[in-house]
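The form predicted alone is given below as one chain in C-alpha cells.
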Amino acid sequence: MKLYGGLLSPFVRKVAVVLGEKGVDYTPARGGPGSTDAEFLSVSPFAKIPAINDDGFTLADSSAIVHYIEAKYPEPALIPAEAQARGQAIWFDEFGDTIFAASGLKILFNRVVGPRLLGKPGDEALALEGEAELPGIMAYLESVTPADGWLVGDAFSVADITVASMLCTLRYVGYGPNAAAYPKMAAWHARVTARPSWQAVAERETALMRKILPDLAAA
C-alpha cells in the first residue's frame, strides 16, 4: 500500500497509526495541496491527503481511508462494535477531523505550512482567530478524558488515535499537551504514544521534520 502525504498532517499521522496497529506495511509517498505530479493526482483529484493506492484500489480522505482498513483487517478492532461505542467512537474522529482541526490548522498553516513549506504569506489574523478557540476545545477534551484507560471504553480505538494525532500536530506550533493545564489530556496523551504503533510513526515523522523543518524536529 502507497501512503500519500507528509506525517506533518494529523490525518497522515492518523492513518500510518491505523496502518501500525493492524501490522500493515505501507510505502510513503508524497502528495499534498498545490501538488501537480500526476501520480498523486491521479489517486487524489482534488489533492487530498491522506490517499493511498491499494493494489491499484484509490481513496482520498483519512476517515474513509481508515473504515476501509477496519473492513480489509479487522483485528485489532479500532471501531468498536457495540452501537454507542461506535458513535462515540465516530463522534471523537469527527470532532477530531473538524472541530479540532478546524482551529489548529489555522495555526499550523498560516505560520508552518504556507509560508514555510508552500511559500505563500500566512494570515495572521485567521492564526489568532484559531489560539482564541483552542481554550474551549482543550477543556472539552478535559472534561471527556478519563483518568485511566482510552477515551470510549475499555479499548484503544480511532477516537485515540484521531485526537492524540491533532495533538501531536499542535505540538509544532507551541499548543501539544499541557500538563499543568490539561492533567488527565496530557496524561492520556502519554499513553497513546508510548504504543508501538505511535513510535514507529514518530520516529518516520522525526526524520522527516529533521530535513524539512530541522528547527520544529524536537517539538
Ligand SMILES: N[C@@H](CCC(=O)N[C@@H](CS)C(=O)NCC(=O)O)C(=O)O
Contents of the next structure:
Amino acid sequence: MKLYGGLLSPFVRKVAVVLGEKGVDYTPARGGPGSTDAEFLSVSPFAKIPAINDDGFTLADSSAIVHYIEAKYPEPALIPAEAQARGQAIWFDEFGDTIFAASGLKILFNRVVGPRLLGKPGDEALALEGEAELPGIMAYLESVTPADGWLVGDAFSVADITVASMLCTLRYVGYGPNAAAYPKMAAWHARVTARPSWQAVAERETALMRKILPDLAAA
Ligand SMILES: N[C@@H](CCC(=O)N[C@@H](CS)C(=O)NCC(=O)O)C(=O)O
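Now the other one: the form predicted together with the named molecule, given that the block above is the form predicted alone.
Let us now look at the entire complex, which starts with that chain.
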C-alpha cells in the first residue's frame, strides 16, 4: 500500500498509526496541498492528504481509509462493534477531524504551512480565531478523558488515534498537551503516544521535520 502525504498532517499520521497497529506495511509517498504531481492527483482528486493506493484501489480521506483498512484487516479492531461504543468512537473521530481540526489547522496553516512551506502569506486573524477557539475544545477533551485507559470503553480505538494525532500536530504551534492545565488529557496523550505503533511513526516524523522545519523537529 502507498500512503500519500507528510506526517505533519494529523490525518496522515492517523492513517499511519492505524496501519502500524494492524501490522500492515506501507510505502510513504509524496503529495499535499499545492502538489501538481499527476500520480498524487490521480489518487486524491481534490489534492487532499491522506490518500492511498492499495494494489490499484485508490481512496482519499482519512476516515474512509480507516474504514477500508478496518474491513480488510479486522484485527486488532480499532472500531468497536458494540453499538454505543461504535457511535462514540465515530463521534471522536469526527470531532477530531472537524471541530478540533478546524480550529487547530487555522493556526497551523496560517503560521507554518502557508508561510513556511507553501510560500503563501498567513492570515494572522484566522490564526488568532483558532487560538480563541482552542480553550473550549481542550476543556471539553479534559472533561471526557478517563483517568486511566482509553477514550471509548476498555479498548484502544480510532477515537484515541484521531484526537491524539491532532494534539501532536498542535505541538508545532505551541498547543500540545498541557499537563498543568489539562492533566487527564496530557496523561492519556502520553499513554497513546507511548504505543509502539506511535513511536515508529514519530521516528519517521522527526526525520521528516528535521528536513523541512528543523526548528520545530523537537517540539
Ligand atoms: N477530512 C479529510 C481532511 C484532509 C485534509 O484537509 N488534509 C489537509 C492536510 S492536513 C489538506 O490536504 N489540505 C489541502 C487542501 O485543503 O487543499 C481527511 O480526514 O482526510
